[in-house]
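In the form predicted alone, a lone chain appears below as structure tokens.
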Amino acid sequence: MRFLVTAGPTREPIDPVRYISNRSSGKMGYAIAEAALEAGHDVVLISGLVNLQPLRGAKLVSVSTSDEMFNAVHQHAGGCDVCVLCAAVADYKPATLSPLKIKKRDEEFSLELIPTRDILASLGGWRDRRFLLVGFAAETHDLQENAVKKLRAKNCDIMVANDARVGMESDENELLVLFRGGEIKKIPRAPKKILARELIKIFSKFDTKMFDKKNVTISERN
């Protein structure tokens, strides 16, 4: 199978020595990488600015920004018969931005804000799809609701989720799946290596060329 997995944060620019970005290590996106090469399949691995050694096998495309990411992800997906999307993509991105440092003053300052492009969002709405589309869902609270939200509003056929004040910059998580079809599977704390490994068994028991995505119900085959 061809997967394509994004993994790490971007970064905004607000000048060109500040940017908005996260606290994503890329430690997951990058294990699920791996696991999938471990399984013989081929990996196409969108990365943010990380500090990780790149995966030998897998075809590296670095990113920087949200938008640089939603250009990568259009090119690349279209080809592939999963795709992962583990990145921690920016909800907002100043509106502008400055050419010139920004210099100190003392008095109030408001940075102006918009939303990015919806990577994820784009990609469940597009026209005839053939891939598994795969969502990932860092919550602070009401983990499984807010989850589950995010599936439907997506269009995904798998959300996984976890609390993100356990897994962030971590080498260990603990991660909740949920299937369209309203399945839910439970995958207890673990080195992200370990759950990477289950994922892609759970990936990798869809046949993608099996189902019309536009009216299917999807539960994992046993």
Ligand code: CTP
The other form holds:
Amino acid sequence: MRFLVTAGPTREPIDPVRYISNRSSGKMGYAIAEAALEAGHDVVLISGLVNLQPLRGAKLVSVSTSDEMFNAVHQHAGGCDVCVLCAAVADYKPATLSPLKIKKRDEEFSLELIPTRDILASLGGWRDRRFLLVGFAAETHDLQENAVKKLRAKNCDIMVANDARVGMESDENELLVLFRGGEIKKIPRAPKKILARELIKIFSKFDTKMFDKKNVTISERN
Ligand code: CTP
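Form predicted alone already given; the form predicted in complex with the ligand follows:
Now the full complex is given, and it begins with the chain already shown.
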């Protein structure tokens, strides 16, 4: 199968020396890409800037901003069977990019932010989508409830939910895997590499031929 995996944070520039970003390490996305390669799949890894070793065998597309990630995902998704959007995409970006360094002044300063495009939701809205669409939900509260809302709002097939306070920057995580059909699977706390192998087993069970059938209910095949 052909996998597309996004990983890491995006950077939204403010001026030539500053940007808005987040604490995502990219470890979960890289672990998923690595587990997919280990299982014999082809992988396109679309990665924000991270401090991780490049993965041998994956086609790496390096991006920085949410717009660059949006374009790269849209360029490659059509050729894939499974798209796993694990990246921590910034929700907002500065309304304008200052070409010159913004100088310090002695008064309050506010920055106008505008929403970025939601990459996962944009794929969920594709007509005649022929790939399994997997999102990741990072939450600090009401994990299951918020993740179910995101699964529905972004029209994905699987939402993998985690507590951002456990997983962020860490080598370990615990996951709740929510399926479009309503099933829920808990994967207890483990190193991200082990979790990634479990996820690849789950994703590989889906037969993308199911997209040929109309009104298909996405659930796990046993
Ligand atoms: N996502 C995306 N594009 C964005 C924001 C998020 O593709 N502009 C994707 C992420 O890659 C992830 C999923 O949406 O697969 C959920 O991201 P998350 O940060 O948990 O949620 P948000 O939709 O950003 O909502 P909130 O920040 O309010 O929790």
